[in-house]
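As a starting point, one isolated chain is supplied in C-alpha cells, in the form predicted on its own.
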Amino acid sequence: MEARDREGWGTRSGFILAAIGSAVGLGNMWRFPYVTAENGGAAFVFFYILMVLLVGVPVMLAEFTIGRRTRLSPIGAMLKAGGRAWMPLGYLFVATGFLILSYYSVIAGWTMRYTLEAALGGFSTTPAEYFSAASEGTSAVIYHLAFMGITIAVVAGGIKMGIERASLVLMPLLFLLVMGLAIWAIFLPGAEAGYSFYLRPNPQRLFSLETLGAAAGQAFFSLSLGMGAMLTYASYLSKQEDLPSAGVTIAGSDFLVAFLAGMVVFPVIFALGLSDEIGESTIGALFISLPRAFTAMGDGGRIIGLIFFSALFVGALTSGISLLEVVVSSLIDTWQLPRATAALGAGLVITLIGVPSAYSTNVLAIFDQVAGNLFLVFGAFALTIFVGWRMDYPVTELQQGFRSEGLLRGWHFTLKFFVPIILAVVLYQVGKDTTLVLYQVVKDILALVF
C-alpha cells in the first residue's frame, strides 16, 4: 500500500473546516442533549468538558500524528506504522466508522424529513405520534436512502472538489444558524429553569463512573475519534500542517456547537413547560418536545424549528461524510479502486446494513451501544497504547505545532499512561453497560419464542 499520487486538501481551511465537520454533527445536537439530560444535566457537562481536555485532544493528536506519517487510510496506516499485529486495529477503525453510519443515517433522514416538514407545511400538532411514524417504518427507509444518496455523491466527488468545497459552505452556515438560535433562546420567558437545570451540577451524578463513562462515549463520538476519521482526514495534509493548533481549534469547535445546542435544547423544552417529557423520552426531547414548543410558538416557532433542524441536518451531513470517507479511503488504498466506485460500493452496503435500524429504534439503540460506545472507546484505548508505547518516534510529527520541548513530552506522557488509564475506567463502565443491554435483548428474544 502505497500513499504515492494521494489527494490533498487544496487550503489549510478547508482541512479545518472539513475535520470540525467531521466533529460536529448529530453528536452535538441530538446525543449530546439527550445524554446530558439522562446524566444529570451539568454534572455530565463537566466530565465531558474534562474527557475532551484530557482525552479527546492527545488522541485526535494521535491519530493525525499516524495519518499525516503515514499517507495512507487506518488499515494501511497501522500496517505501515506498526506492522501485521497492528492492522487488525486499522479494520476495527473502519469497521467502527462504517456500522455507525449504517444507523446514524437513519437518524440523519429524521432530521432532513422534519427540515422539509418545517419548510414545506410546519410541524404536526400530534408530534409523538408523528415521530413514532417517522422513526420506523418505509418513510424512515426512504429518507435513510435519501440522505446517504446525498452523502455518496460528495465523498464521490473527491477531497477538494467534493469533502472540502461542501465543509467550505456548510460549516460556517451551521455556527450561523446555531448561535442565532442560542441568542433567541435567551430571550425566552423561563428560559432560566433550562439553564439550570442546564449548568447546575448533580453532586451525585460528578461521583458516578456512569456518567464519567457516558461523558466519554460522547466525547468520543462528538469528535469522531476511535473510528479512524481523523486519522484518514490527517492522511491528506501536507507536512507544513500545525497538527496541535489545529487539534485544539477543532475541538474547541466542536465542544462549542454542543454546549450551545444545549442552550437552545434546554431553555425551549422548559419555557413551554415540557420539562417532564426529558425524562419520558429523551430522544423525543429533540424529536417530540422541541416540534411540540415549535408548535406552540406560532408562525415564528415553524420558522425557528426550520432553522434548527437545518442546522441540525447539515451537522449530519458533515458527519456523515467523514464516516463515508474512512471507509472509501481503505478501499481505494487497499484494492486500487476508483474512487466513484468505492464510494457507490461502500454506500450501498451501509445503506443496506442500515435498513433494519430503519425499521426499528430498538436496533438503532443496539447499534449505538456496541458500535457508538463500546468499539468507539476500544478503539481510542488501542490506539494510545500504540502511539504511547509502540510507536517509533510520534513526537517527530507534532514537532512543528508544539511550541516547546516541554509540552511536547508531556503530551506523550499524558497519552502513555494517563490517557490509556482513564479509558480502561471508562472501558469497564461502557463494556458493562453493552453487557446488559445484549443481555436484555436476548432475554427479549427468548420471552418471544418460547
The other form holds:
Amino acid sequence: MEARDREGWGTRSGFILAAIGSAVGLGNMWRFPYVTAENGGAAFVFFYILMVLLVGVPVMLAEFTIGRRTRLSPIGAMLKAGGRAWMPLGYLFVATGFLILSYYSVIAGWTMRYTLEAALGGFSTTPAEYFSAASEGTSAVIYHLAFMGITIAVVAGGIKMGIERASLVLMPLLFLLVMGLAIWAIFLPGAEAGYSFYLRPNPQRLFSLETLGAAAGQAFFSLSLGMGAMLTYASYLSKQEDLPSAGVTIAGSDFLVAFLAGMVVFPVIFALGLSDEIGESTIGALFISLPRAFTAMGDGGRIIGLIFFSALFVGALTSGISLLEVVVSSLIDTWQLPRATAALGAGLVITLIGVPSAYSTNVLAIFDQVAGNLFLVFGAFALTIFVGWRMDYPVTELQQGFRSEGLLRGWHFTLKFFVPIILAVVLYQVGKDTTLVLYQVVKDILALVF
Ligand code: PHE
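Write the structure block of the form predicted together with ligand PHE for the protein whose form predicted on its own appears above.
Let us now look at the entire complex, which starts with that chain.
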C-alpha cells in the first residue's frame, strides 16, 4: 500500500494513548509484581528503573524512527529501510507477535473470568484450587476464545475507529482504577512490610547478572519493545510529531502503572501474611493471593477485586490489540489483504496456537520464556544494531518535530555503543535461562516417553 492512502491516527493524543495502551497491560500488573517478587523486591525495582531509562527509551525511539521513516509495517519497513538482509528481522517480529498473543490471550481470559466471578458471585474461598481449575482446561479455552474474539473485532475496526477509540476510553479508566486501589492500600493494617519489601533495596541482591537479565526482559515486555509494536504504531504517524517527547511520556506512564500495581499488590499480600505464596512466584501468584485477600476483606473486598480485575482486563485488551495489529498490518501491507480478513485469519491461527497454553500453564511459561523474553531481547538487540550502525540518517528523522540536535546525537551514540553492550550481556543471560527451561522440557518429555 502506498503511504498516501494509508490510514493514520486522528489526533496526537490518540497515538500516545494507543501506545500507552499497548505498553500498559498484564506486563505491568501481573508480570511486574511477580518478577519483582522472584528477584527479591526493591533491588529489582532499582534495576528496572535503570533499564527503562537507559535502554528502554532509546530502543523505543529506534522503533519509532524506522516506523515513521518507512510508514510501513515491520516486514515492509525492514525491507525498505535496510534491504533484503534485514527483512528476516521483520518476519521475526511478526512471529513474536503471534507467539506472545497466543498465551497472552489465555491470561487475559483468566482476568475476564475473575471479573465476571467478582461481579456475579464473589471470589472462591479456596483460591488455589480455583485457580488450577480456571487456568487449565476447557473453561480456560472458552475465555481465551472470548478474549481473542473481542481483540479481533477491535483490530478489524481499524486505526481510528477501532484502536484509537478504544484506547481513548479505556486508558484513562485504567489509570483511575489503579490509582484508586493504590490509595486504598495505604490504609491496610500491616501494609508497611509490603512497602519495605518493595521499596527498600537489599544491597546483597544488587548487581547480579540474573537481576539485570530479568529487569531487561521485563522492561521490553512491559514497554512492548523488540517485536515491532511501537514501530507499527509510529508508522501511522505524521511527520510533524515530536517522537522523543512521546517516547518519554509513554515509558513514564508505563512505569507509573507498574509501580502503582506494586503499591497495590505488595501491601495487600504482606498485610494478609501471604508473602510465602509469592515467594514461590508462580504464574498464578496474583490470581491466588489477591482473591484470598479480597475475600478476607468481606463485601468491600469483592468490589475492590472487581475493580482490580476489570482494570487488568482493560490493560490486557489494549495490549492484545497492538500484538494483533503487528501481524494484521503486515498482512495488509505485504499481501494487500482487506483489514477484516487479515484480522480474522490471523486471529484464528493465533487462537489455535494458544490452545495448548490454555491446557497447561507449563506450556504457557515456556512460550513466555521463549517469545516474551528471549525473542524480545534478541529483537531489541538487532534493532539497536540496525538503527545505530546501518540505518541512514536516523537523527534527521527524529529532528522533524524535535529541535535539540545535541540530545538526538547523544541518543544515537547510546544506540551505537552503550545499548548493544548491555543487551549482549542480557542476551547471554536470557539465552542461558531459556536453554535451562528448554532442557528441562526435553528431559520431562523423555521421562514421559520412556
Ligand atoms: N506491553 C504489554 C504488557 O505489558 C505486552 C506486549 C508486549 C504488548 C509486546 C505488545 C508487544 O502487557
